[in-house]
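Next comes just one chain, in structure tokens: the form predicted on its own.
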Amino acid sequence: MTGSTEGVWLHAVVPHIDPATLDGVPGMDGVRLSVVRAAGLTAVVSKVPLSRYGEEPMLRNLEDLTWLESAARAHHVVVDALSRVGPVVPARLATVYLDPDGVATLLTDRRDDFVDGLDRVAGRAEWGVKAYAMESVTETPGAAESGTAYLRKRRAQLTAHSEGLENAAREASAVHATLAHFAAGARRHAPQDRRLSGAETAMVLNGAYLVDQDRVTEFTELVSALSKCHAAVRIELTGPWPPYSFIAGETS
């Protein structure tokens, strides 16, 4: 503990970052930018009260739903801004050093895990492919129906939507396989329950997959080729993003 009370909020980690780049880039709390040099990395923070993002005060804000969401966003605005001009390491939600010594300690102690994961990620982006069943439709039964014809007719439904399911989880494994094997990394990331996908059918891919910036109109066009011959699911194309998917851990 330093005494000190301010604190730095890692952002990323990138190989060199002209200072121009984080013109007019807001951080946490609208702060400007500001970087830590060392090992031949430099890392890019943002300054922030400990009375706000010391270690009590953050276990409480990551309760707050409102605030993580505040929060995730400025986060991501910094992340992407430098995932557009460069290979970078996004840091995990919420890493917060007491101060820039920390930092530089951490790029000096993690130097070829940095080095390995900007490598990995140089020259390409991250693209989100989902895939949703998509809505059966069968006939509702009648108020006037007989209870026998009623149960019939549910149990139809059912049987359906199920089926309908199936398919649809068979045709996203084939569109992830597809996927995964043109581009340069694939992870297949839990579905989004409907609240947070705010999709009326079962999410049934939730994909990422790292494509070369040379051969995103080829991705994109596999994609939309997969969506015309997969008639089971809705794919939902979304990209480009910073490489979160592919860089997990390098921050920690």
Contents of the next structure:
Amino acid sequence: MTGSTEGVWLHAVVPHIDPATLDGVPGMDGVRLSVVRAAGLTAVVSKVPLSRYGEEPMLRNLEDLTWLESAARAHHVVVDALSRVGPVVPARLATVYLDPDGVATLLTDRRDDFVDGLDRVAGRAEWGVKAYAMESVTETPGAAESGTAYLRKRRAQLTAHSEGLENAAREASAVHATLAHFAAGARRHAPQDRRLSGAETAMVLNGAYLVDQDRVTEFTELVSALSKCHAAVRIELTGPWPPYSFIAGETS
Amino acid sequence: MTDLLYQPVPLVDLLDRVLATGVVITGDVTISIAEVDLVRISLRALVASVGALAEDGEGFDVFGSASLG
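With the form predicted on its own already on screen, would you show the form predicted in complex with its partner chain?
Zooming out: every chain and molecule, the one shown earlier first.
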């Protein structure tokens, strides 16, 4: 009883894999990972029940943040483990095939795209650089202040706030330009909503940079130097990430 | 467990990456991500989850400002 009840969740495509790499790395719902080989490529997959991963249940599940989070983390664990041993082309979350043959066909049909993608990310990792506007300094008006003085001060504060944001946005673009010049690839994600990130101030840069592994120290030093010379932003570095941000776009 | 092997990463950073990026595949899949607006769906889940914080009526701003690339 396979085929009709079991689907294949695609995690990533790699050139070749030592099966030992997959030992102890749990797949979706903790299942043992499987591989599908074709056209000299290897797809790393989890066998999943279509009762939960078929189109209809999955569309429902994707609306459930708890499910979404656990699926995103489970998928990431696999992609991350693969990225530590060699180049990897991650699949977007929730790519589920009806059977392994569909995955084999994909590897064959899109071989050139996968090979290009693997070449591009080989020996490189993704780093995230986020910049937030600095907290604007807000003075509490004195208790004995007149209404007019209060309003004048308040207006000055608002002006300072918007100028602060403009400065921060300008510095963020400068930071991005410098990092993009250094990196092998660069991409700006949309700034995260403050309610989701929990940040105190507005995000002005949500950048991803593809960095050669032997230049990581230089890159982190560059981030640190940029952080010191840009006073209008607070910079955060995350990574290394699998090269998630440098795969999209090769859909031709 | 996995937490010992892998540093937990902030969910919002992870979703930026696993939803908006990665190879896009159409064809013989149960859900075609290229056709289903997964990002919109997930953001609806995110918005619902932060609904308690978003009572200022700006809930829908998330769709505009956090399109995750």
